[in-house]
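This document opens with one chain alone, in structure tokens, the form predicted on its own.
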Amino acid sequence: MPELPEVETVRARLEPLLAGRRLERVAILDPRLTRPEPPDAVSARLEGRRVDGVRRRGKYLVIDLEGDGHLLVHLRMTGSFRHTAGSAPGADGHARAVVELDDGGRLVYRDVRRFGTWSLLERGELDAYLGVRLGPEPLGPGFTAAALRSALAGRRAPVKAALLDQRTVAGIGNIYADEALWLARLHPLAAAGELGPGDVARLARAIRRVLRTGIDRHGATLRDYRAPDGASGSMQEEFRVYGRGGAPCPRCGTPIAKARVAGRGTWLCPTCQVAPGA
């Protein structure tokens, strides 16, 4: 699933393509994309509107429209955008929506697994919707060691499960949680509420570092993720533990182990990340 760096990369590529452009025609080809709203109703509300800008909140793309409207896009597992200029591309069996722009550009939303969502919201609706679902932005000023410690306080869940909870911190998923925990030398099963101040400070720094690296590398392309121009990311070349079971730890040489935490495949170094109670 695209995480914060991948979604930020998509946002950065979409912004110059969409900002100031008018949505001439919007064809929503899959009713799952906008449910429970009918696709035709959403298309009618989008057509003719100008795009004021493209933002990101956690793993969501927020396309700001004139008149205080917002198209909220969640890519889920396999959602992506493809932009072409001029003539229309050939048939695409995974296309779920097609947007024609006033400059002749064409934006196709693709989604192999069909889990992605589009929601058209007004300003008050957007703030209420995101406010109950997302914690602070990890690269924003509100994300500090003190704020993270407060969010983890009293929680018995494993720290990795707490990080995957978007209400703790927005935008982190399986990949960057594993990478941040390795960098901070914390075991994924450590109880979130029992981490000391030094542990939490290291974790906060590690989260920011791995996310910034992910953005610098334009995200990680493991299978489906692509930027709107079709380019791949290269963060997978920087992974220290994720997906590297059996490979030597870059820090100590111990073979990387795989476990299951919070229902997700989890990679760690058994030496650098000491298990609780060991």
Contents of the next structure:
Amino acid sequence: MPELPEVETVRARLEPLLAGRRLERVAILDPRLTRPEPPDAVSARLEGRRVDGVRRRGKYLVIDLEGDGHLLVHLRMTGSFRHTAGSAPGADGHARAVVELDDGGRLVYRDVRRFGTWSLLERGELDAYLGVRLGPEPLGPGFTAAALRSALAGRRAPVKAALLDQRTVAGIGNIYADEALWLARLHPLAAAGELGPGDVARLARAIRRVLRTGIDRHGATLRDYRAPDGASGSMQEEFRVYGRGGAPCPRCGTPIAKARVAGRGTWLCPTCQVAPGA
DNA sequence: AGGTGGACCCGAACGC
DNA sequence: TGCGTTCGGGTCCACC
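Take the protein just shown as the form predicted on its own and give its structure as the form predicted in complex with the DNA.
Then the entire complex follows, led off by the chain already shown.
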């Protein structure tokens, strides 16, 4: 659900609301959110600090705080922010945290399934934390066909499993993995390490293209995902295979098939996406 | 060592 | 209609 394009959309909307603001009051309503840190300890360290900016790395939101602190937010499946200019009600049963800003604005963090996480990292901890978890940014200069080729080399896992591994490349989830593999005409079960240089080059291009389109469309709103102003994305209208079992492949008309790969629902065109060994 | 599958969570969709 | 069951999805972790 929130994958790179959705998180980037949230980042872009959050940045102007938060940059330069001071966090006056922070109420963490669900202790799961900051686990294993006690919620009161985290809110005490957040209160009174100014926000320097809001960045994104993979699917993580990085809220930079004065004094080299970083609030690292992962929305997982259903996390979302909702901003109101005044201290309007807003906090329903799924609110997990409420932040009051020094301009009178209020930010409510909601998360129906409670998988999302807030981690407050201090000086020097951020790079180590992200470094062991994330590969290159797919839209940054470090993500080239050669880089992807070396990340996939020798791996026997299905290429889809490798794409879902955030250390291969950061920010791809189930939806954009299926879309990128369709665009690159690769079967999700193809062994990652056995793709040819041309396959990998097509895949790298396809990844960048589906993610850029996702950002242009402000993400995909299937159920829960919303931007902080409540707006929906429209990327779901651009899906070629994801969730479209039985519909004709936009390239060849063959009905889209549904399979299970790496434990995930997987949609593909059985004609244009070449099966392994075929 | 690298890959796989279950746990976590809960609303929605599904099946009888 | 109403109830119980299954599904999904990102990441971590135990297991193979």
